[in-house]
Structures are given as structure tokens and as C-alpha cells.
Amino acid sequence: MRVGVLTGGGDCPGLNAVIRAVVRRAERHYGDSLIGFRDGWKGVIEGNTQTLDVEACRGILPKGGTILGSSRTNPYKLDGAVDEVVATLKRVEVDALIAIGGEDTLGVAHKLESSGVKVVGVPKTIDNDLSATEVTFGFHTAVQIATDAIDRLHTTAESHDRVMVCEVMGRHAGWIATYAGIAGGAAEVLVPEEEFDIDEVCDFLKRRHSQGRFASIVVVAEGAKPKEGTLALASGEKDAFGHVRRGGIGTVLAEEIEKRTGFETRVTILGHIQRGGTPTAFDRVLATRFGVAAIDAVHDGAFDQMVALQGGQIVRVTLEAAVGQLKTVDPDLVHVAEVFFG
């Protein structure tokens, strides 16, 4: 067969080793010519492709990243752009597509069925949130990035009896402030699932200080949400899939937290350092093990599902339940998190 390989949406750590056992699992095992398509979905409209082998593949299981390139670009917001992506794929003989991405890439594959083109997918959000899956690779990489640089921060917060704020990725979901902010021993955590007040955040760290701590991390995700009518936060430019870009609400905060205690107070933005670099080796291992059952379905001919972690075994699920819902935090896990607050 001729496979041919995407990453799309935002890039975390492990899709490298997704696409390296991908390619090793078809070239050795099956005889299959594997073609990538560059950044997402845009270069299979466009036709940019470049050649997958295991030569190509080497020294790649650690790097961060992908070596595809990736986009948000979306075919259905394009005019004529998803008749593009059918005769590019029938122009350079693809037999079979592997969608390596989160919910919007994903969703993109599943309507594709109708047009029919045969795709697999293979789950990669840092967020953690498509329902479907146990846990996605990546996560685990933000996580351990998150959570040492919480470790950071508490020193230099102690140095100078400071609030430090720490913002990090979430757009919907807050499983890596959550984990984090477990891990990294935060006086509060501020997560999508639960709207805060900013008067009890503050009233939390007033009696926190009035105790002899001077010194408290704040971890926020950057889509949680205050309490309406509570603190004004300024909307941001929507994506091709239209998702608000976040981002700054670790600014906001660190402001009020310091205009209502009156205690000097920093803001550090982790962004995309949470996406770079080398992924831990559950994440590299979880990636692995998607590249290998992604191509064995697609010779199984399981087109229009997505490989997924269950109960510690990679299943089988349809496109359309792999995006059908979000998963979110747990509020037992956030309760979890609260014992520790104050």
C-alpha cells in the first residue's frame, strides 16, 4: 500500500516518534511506501509532500516537534479546498491517510469519509481532552515542564515574599494546571471546568500570608474563566476552526491579585515552552504504540477510527466518538487539588 502521513493542529512532543513507527511498522512489516504531507492539512491541498522511509527516520524519537511541519488549517473553511484535498491524494496514488492530530484534525478526517477518503487517526492534544482516549501523548512531557518550572518559581516567589501567577495551556479543559498544579505544591489552581472568584482568590491568599507564608503560586489555564461580572477579560481572534487564541489571562490576574492584597505579585506565561523539547519517555512510549496499531488498522481496514488507550491496552474507536465530546477534569481531581489550597 501507499500511506500517506499528517500532523496537524498545534505541536507537542511525540509526534515524532508517532511518524517514526508509523513508517518502521509499514516499511519492515508490511512493504508499504509511506508519503508525508507538509504542515497539516494545507499541504495535502497544496500537494506538498515530502518522502517517509526509515533512513528519513532516524534520530527522531526524541526530538520534539514534528519534522512534517504542522497548521490549523481547515479544508471546509476553504472554498474548494476538500475537492483539493481529494485530488491530491488520488494525484499522488494514496491508498490510505494517518491523521496524527487532536479534535479539530480529527474532525476534519471523519467528515472526509463522505468524500471517501480512507483515514486512521491517532490522538494528539497537549490539553488531554479528547474523551475517547485515556490520556494523549504530550501531556505528560507539559506536565513535567509545568510543574518544574512551579518548582522555579517557588524559589525566587520565597526570595521575595512574592504571588507568582503561572499560566499554562488549557483552552478548555485544565488537566495540565490541574496535574501541575498538584505536583508543584500550588496555593491555588484556577481551571476552564470551574469559574473563579477573584475575591476569594484573594481572600485565600490573604489568609495564607496572615499565617507567616509570604509566598504562593497561582496556576491558572489560560481558558479559565472568572465569575461573570467579576473581572473583564479582552477577547482574542478566532482560528480556522474558530477557537478563541487565549492566552494573557495570567496578566489580568496577577494585576487584581496585586491591586486587592496589596502583596507584589509576578506573572510567568509558560506558552509554547510547554510544547517543545524532548517528550518524556511515557510520552515517546504512548507514541509508539499509536504509530504501530495506526498502521495496522489501516491494513485491518478500521478507516474512519481513531487508536486509543484504555484500561492500558491501544483500542479501536470511531472518528465520530473521538470528537463527539471533550473530556474534561474531573471535580473529584480538582477537589483533590483544593485540599491543599490556602
Ligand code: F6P
Second form
Amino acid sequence: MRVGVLTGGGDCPGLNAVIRAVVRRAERHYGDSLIGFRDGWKGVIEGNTQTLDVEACRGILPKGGTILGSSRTNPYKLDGAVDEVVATLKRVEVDALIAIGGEDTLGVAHKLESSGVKVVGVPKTIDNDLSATEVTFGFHTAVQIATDAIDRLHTTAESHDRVMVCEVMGRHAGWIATYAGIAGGAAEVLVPEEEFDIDEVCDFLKRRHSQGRFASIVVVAEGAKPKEGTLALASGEKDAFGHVRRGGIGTVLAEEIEKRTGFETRVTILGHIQRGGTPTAFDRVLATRFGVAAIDAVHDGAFDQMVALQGGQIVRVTLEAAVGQLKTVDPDLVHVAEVFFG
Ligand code: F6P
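For comparison with the form predicted alone, please write out the form predicted together with ligand F6P.
Below, the chain from earlier opens the complete complex, with every other chain and molecule after it.
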């Protein structure tokens, strides 16, 4: 068989581990030939390919990013692009595709089914917000990076009696914020799942500081929203999938906390540091399991499906189910974080 591989959407530590596992299993077990598409769906539209074999994958396991490049190109937003996708796959004689991506990349994969394109999906996002899988690779790495940052913020916050606001990624779900907040001992965690009240946040901090604590860490997910009419936020531009570009809530929050409480407050926006660098061992193992399972799914003809982790086992779910629903933070976990607020 000839199998194409692409990585789409925001990059994520562990992508290279998936690619390496797909290639190794495909070549050595099935005798397949592979072809890489550059920059997600963009490479398929434009016919931009790259050699993909065991040799090309040497040394990539611990490397962040993706050797195939990535983009947020959406063929359904570009005139004639879906026809180009079909034409490219025919021209380079690809029998099936493995698409590694989040809800947007996999949403495109599902739509392409009706054009006869055979795709198996691999879930990817540091945000961990895909409902059909217990966890996505990249998430643990992002949480570890955020936790390390919070540990460092604690010591400088304590030296200066400051409030430190730490903004982490998570535009629709607060998984990174909640995990890193618990792991890092945050005094408050603000997530997109529940609108926050700035008065309450400040009252909480005042109460804490009146009880003899003079340093506090507030972790805020980039998609956290204040209750309507309480705090003005700048509106961001949208990407090709219609998502508003986030980032900046931390700055607004820090200014407001300082103004309302009188506590000196600083902000750290972790941004893309959370997506860069080497994946944790957990993410490398999960990514490798997904890669092996994906090429096995191709050979079983399990198209329009995605590999997923459920109950610790790798399973297959339909792409439709995989991209249909957002996985928001488990309320039980929020409950645990709240025990340590204030
Ligand atoms: O979807 C993953 C993610 O890292 C989000 O947490 C974040 O909002 C977004 O990507 C940032 O996208 P970009 O790299 O295109 O700015």
C-alpha cells in the first residue's frame, strides 16, 4: 500500500513520535511505502510532498514540532481546494491517508469521506479537549512546562509579596490550567468552562492575604471569560477555522487585580513555550501507541475513524463522534483544585 501522512493544526510535542511509529510499522511490518505531505492539508492541496521512510525518521523521537510541518489550512474555505486534494492523492498514487490533528484537521478528514478520500485520524492537541479520547499526547508535556513555570513564579512571588498571574493555553477548555494549577499549588484557577467574577477573584485574594499569605499564583486559561459586562477584553482575529486568536486575558486580569486590591501584580503569558520542545515520556509512549494503531487501522480498512485512548486501551471511534463534542474539564477535578483556592 502507499500511505500518505500529514500533521495539521497547531503543533504539539509527540507528533514526530507518531510519524516515526507509523513509518516503522508500515515499512517493516506491512511493506508499505509512505509519503509525507508538507504543512497539513496545504501540502495535499498543493501537491507538496516529502520523502518519508525509516531513514528520514532517525533521531526524531525526542524532538518537538513536526518534521512534516503544519498549518491551519482548511480546504473547505478555499475555492476548488477539495478537488485539488482528490487530484493530488490520485496523482501521487496514495491509497490512504493518516491525518494527525485536532478537531479542525480531523473535521476536514471526515468531510473528505464523501469525496472518496480514505483517512484514519490520530488525535492531537495540547488542549486535551477532544471528547472521544481520554487524553491527547502533548497535553502532559504542556502541563509539565506550565507546572515548572509556576514553581519558578512561586519563589519570585514570595520574595516580593506579589500576585503572579500565569496565563496558559486552552481556548475552549481549561485542562492545562486545572492540571497545572493543582500541580503548581495555585491560589485560583480560571477556566473557559465557567465565567469568572472579578470581584470574587479579588475578594478571595484579599482574604488570603489578610490571613498572612502575601504571595499568590492565579492560573488563567487564555479562553477564560469574565462575567458579562464586568471586564472589557480586546477581540482577536479569527483563523481559517473561525477560532478567535486568544491571548491577553492575563494582562487585563493582572491590571485589574492590582487596581482593585492594591497588591503588586505581575503577569506571565506562557504562550507557545507550552507547545515547544521535547515531549515527556508519557506523551512519547502514547504517541507511539497511536501511530502503530493508526497504520493497523489503515490495513483493516477502518477509514473515517480515529484511534483513541479509552480505559487505558487503544480503540477506534468514528471521526464524526471524535470531532462532534468538546471535552470540557471534569467538574470533579475543578472541585479538587477549589479545595486549595484562597
Ligand atoms: O489548539 C492548540 C492551541 O495551542 C491553543 O491552545 C491555542 O489557542 C492555539 O493553538 C494557538 O494557535 P496558533 O499557534 O495558531 O497561534
